[in-house]
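There is one chain below, alone, in structure tokens, taken in the form predicted in complex with ligand GAP.
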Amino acid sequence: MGLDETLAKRGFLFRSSEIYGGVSGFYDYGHLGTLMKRKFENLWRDYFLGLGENFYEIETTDIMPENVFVASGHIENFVDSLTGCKKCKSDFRADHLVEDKTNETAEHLDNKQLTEKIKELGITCPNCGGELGEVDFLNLMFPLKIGSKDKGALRPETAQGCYVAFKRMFSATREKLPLGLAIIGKAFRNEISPRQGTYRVREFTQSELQIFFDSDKINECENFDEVKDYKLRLKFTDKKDIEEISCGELLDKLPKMYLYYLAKVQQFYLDVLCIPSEKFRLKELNEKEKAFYNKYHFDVEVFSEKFNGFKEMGGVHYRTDHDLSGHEKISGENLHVTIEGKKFIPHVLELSFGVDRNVYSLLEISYKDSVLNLNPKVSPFTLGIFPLVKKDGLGEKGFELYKNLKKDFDCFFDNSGSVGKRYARADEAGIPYGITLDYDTMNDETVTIRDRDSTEQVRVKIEDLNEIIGKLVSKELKFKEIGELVETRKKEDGYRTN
């Protein structure tokens, strides 16, 4: 079974309104998914609000004013070149079809020239083979009215929230910078071709940190000394590989502050969320790959082997004044701040992050063979319990058990079927350790622990496992330090042993 066929099986995701055939772009999380994504939003929170002691999550409307997105630039650029099907008026990326064919990026090219390198190339309509019309530009905002007559629209990033509440919370705040205000919450895009699973859609989940500072301070940074021999993992515009530098080698290339988030998003990913490294890159953006606010752009990009190629995650953003000068202009408000005299609009460097994306690529890393070998940090449930049969008080020792271990770890209680169907049940669930209670657990209150990833079995006593799995979850121990591997029985019972 594929990736996607095991997601929508297992509830973890599968496609809106399915019932009534769906629309592409939209996706539900089931069960597992909404713990999965919950995981990955906690870390992100602890890990970059920890970042800075001025650092906050606040939380904005999803419906704004039109004339926020006037302010920011969205109205007028926030658009994507589209070419239709003249014979079955299907709608396409016109770049995404020139890089589906050349396996290069288009995102440069304009129109026109999009228009040519269809004809060029030869491309007709995937769907029907029909002949593809000129290319022309389609704004990706969902416009909406705000009672009968007031223009509104779904906000296409959560960035705008923060700009708008900025002079709010600079002053519930007691008027300090660096200010970081975060974000994690729903962005509407009405992407022209969704594709390939949730990394693009039409609502999704982003987790966008903007840190508002003083443009003169960006060479001044407290703790660059952490990151001065960190070693970035950089795909420059101008070389074709990636080459790892270290920060403080970059200093005539890029601002200190600018480093110093790089390596933070960096070790985001290697150290929490614990992408191989060679799966991870941060890859700078040219003149016309850039967003359209952006002086400094680096996507944050994992590999993908589904799609067989870096995938963008995210990005590092130096988004300037550009948007709470546009908000004061637009607005009318004064947006400048005065700090020991000096009266400026603040700069802003913007973390952001798609949920959705990072959701997925993590599913899609770690999915081989039914098997989903998920980092037990981001894994729905970290243990589940199985008592071998219901009957003779293992049911309810099993149930007691699983009510204990609850209350430090999120578990699954499963009574129903052979073992080995449990197991392989955790595994297409990604649960990393299985708890299985026995006869001799009555006589001994020893249980086994299996390892989803060796598949390897170890007894232990119940009182110790509390200890045992927090340790192994931390990555403290590793499953061979626990205790002696035990006998178990192969292949019968649908058991999968490695």
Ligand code: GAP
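Here we have the form predicted in complex with ligand GAP; I need the corresponding form predicted alone.
This part shows the chain on its own.
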């Protein structure tokens, strides 16, 4: 059984409205997927809001008036290249068709160049082999009416909520910079032909932090010494391979503030999410690839075995004063600030992440032979509680233990079927530790802890469980350090053993 089948079977992720055949570009999260997604969001929230004393999370609406997107440039510029089949009338993203043929990026090509490239490469309709038409642009916004007359749209990114709320929040937070405003919420893009699962969808969740600051202070960063010697894994536009270079060595190319946040983003992936370093990189975008208003732009990328390449998980963007200047012009509101006698429009450093992409990436990296070896910090449940049998008081005692442990950990109780099959179900669900109660438990108040990844078991006292599990999750303890390994019956009902 493959990854996607496992995710659907166990209640992680599946196509939305699947009883009606599903709708391309929309996915639902089941009970395990929702738990995991919330854990990722909370890890992101705690980590990135903890980087500044003046950083806050806000929540803004999904629907905004049209003028917001006139000011942001989305009405004019938020487009993808569209080509249609003259025979079967199917639509496709022209740049994707070219990329599939050449294995090279094509986002920088304009419509005329894409049309010529499709003809030059002999690309035909993937569905029926028919001739493809001229390439045109399609705006990706979801427009709608507010009431009977006013025009609006579903937001294509959460960032605009921070920009239109900046004036109010700057005042409410006592007019200090840097000011960080974060949003974790939905965004909507009417993709032409969504593909590659949750890497490109029409409704998705973003976690974004907008840092407003005085541009004259971009080379001032009081915490820079923390990362001065820290090596970033960088893929520059003019280099073929990934290079590992310390932040201090990059000061002639990038300012301190930008380097600091690049380092913090990398540390989040390597140290918090525990992504293997060889699967991570920060990729620089060239002038044609990046948005015109971004002075610096590095994508956050993680390698995907499924798609045989690095996939974008997020980005670190220095957006200058583009956003607030645009909103000041269209809204007529004065968005300048005055600090220490200096009047200016703040610049923005954006840390932007696709939550769904990151969750899927974590699932893909952890998957092997129907087992999800998830980091305990993001696994839906931390513990599975398994009485060896229901009878002789073990079922009741197991449920009492479940209720007590549930106060501190996400727990799952299962006393149905053989213990071997219960282990197998827990492994597919990514549960890192299984607590088994047996007849010795009734005599000496001990249980076994089973480690999902090694399938080894250790016997410990019930009274020590909370402390031990806490230290295992936080990586203060390794599994083999918590006690003597115990012998278990081998391959009962086909479950995995050493």
